[in-house]
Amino acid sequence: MLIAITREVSRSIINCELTHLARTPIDVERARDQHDQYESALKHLGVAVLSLPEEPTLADSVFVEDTALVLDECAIILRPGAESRRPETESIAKILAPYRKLFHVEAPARVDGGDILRVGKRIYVGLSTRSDTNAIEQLQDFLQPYGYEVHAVMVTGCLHLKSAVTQVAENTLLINPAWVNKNNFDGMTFIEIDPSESYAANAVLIGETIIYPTSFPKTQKKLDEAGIKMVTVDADELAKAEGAVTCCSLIFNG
């Protein structure tokens, strides 16, 4: 069974880290309603949701994806690029310990889970303002014994690699080619976002269905035309904190 670790939206999300977006007011209750909708979508797709209580003093803690990489063989506790987010990893490590052997990315390396895209045995890691080559080297050391290949990918114009590209089918990536180069992903088929919807490349793949935001109707139409099955959710309030649908869960085989 698939398990998704999620965390309630923090009351302090109004003080979230921002890199590429201007700060705008965030309605905490609306963000929580949207997060509930997201958890319902996961459950609808057969995922067991392990929902953690809010961390009142950790503004970005709803975005649990940035704290860890969970694979079938192990889990890696990451070291987020923003110093304010590093305390988030302690509780996640405790939750994951019963499920997986744990590795820990060590200082001075820094890497957010939003910069890590797994496609089969290939692990793509974005070189962004939040993730660096030191972390990539550590990930390769951890994962090489399990047969994974780790590839560095340059990211421009956005916060994370998965702001620019995510997997939407077995061999298909949804991509914003303005932010990441297709040539990084050998052997893949691509669906390009509508150019008017820069942030539309983020989707969560569960089995053969994606969870996708309602905010990008033009790209959603392209996905429909490509035969991609989807469950849509509202996520525009969380997006004000530079979050997206992949950010809000850690999904793994239980």
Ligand code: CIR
Second form
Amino acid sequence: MLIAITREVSRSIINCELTHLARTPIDVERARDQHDQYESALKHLGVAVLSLPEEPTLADSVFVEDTALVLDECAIILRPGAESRRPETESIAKILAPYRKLFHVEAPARVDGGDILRVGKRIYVGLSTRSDTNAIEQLQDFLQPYGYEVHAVMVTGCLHLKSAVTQVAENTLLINPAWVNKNNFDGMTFIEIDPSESYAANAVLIGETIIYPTSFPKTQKKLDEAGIKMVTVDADELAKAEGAVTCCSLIFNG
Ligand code: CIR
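Any chance you could show the form predicted in complex with the ligand after that form predicted on its own?
To see the whole picture, the full complex is given below, headed by that same chain.
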């Protein structure tokens, strides 16, 4: 059975980290309603949702993806690139401990889960403002014994690797080629986002269906035409905090 760890939107989300967007007011209740929709979409797809309580003082704590990498064999507790986000990992380590052997990325290395894209046994790690080569070396040391290959990928113009590319089918990536080069991903086929929808490359794949934001109709049409099945959710309120759909869960086999 698939399990998703999620966390309620913090009342302090207005103080979130921002890198590429200007600060605009965020309606906490609306963000919470949209987050409920997202959890319902996960449940609809047969995922068991473990919803953690709000962390009132941790502004970005809804974005649980950035705190850990969970694989079938182990989990790695990450060291988020933004200092304000590092206290988020403690509660995630506690909840993951019964499920997996844990490794920890050690200082001074920095890496956000938003920069980690797993495709089968390949782990792509974005070199971004949040993630560095020291962390990539540590991930390599943890994961080589389990047969994973770790690849560094340059990203430009966006927060995370998964702002630029995510998996939408077994061998298919949804990509914004302005932010990441296709040559990094040998053997994959690609669906390009519509160039007028820069943030459209982030989707959550569950089985053969994606959870996808309603904000990108042109890219949605391309996905439909490619035969990708989807459940759509409103996600524009958390997008003001530079969060997308992958950011709001940690999904693993229970
Ligand atoms: C941050 O800048 O850390 C948050 N405001 C947004 C994090 C989004 N997380 C993700 O894409 N994995």
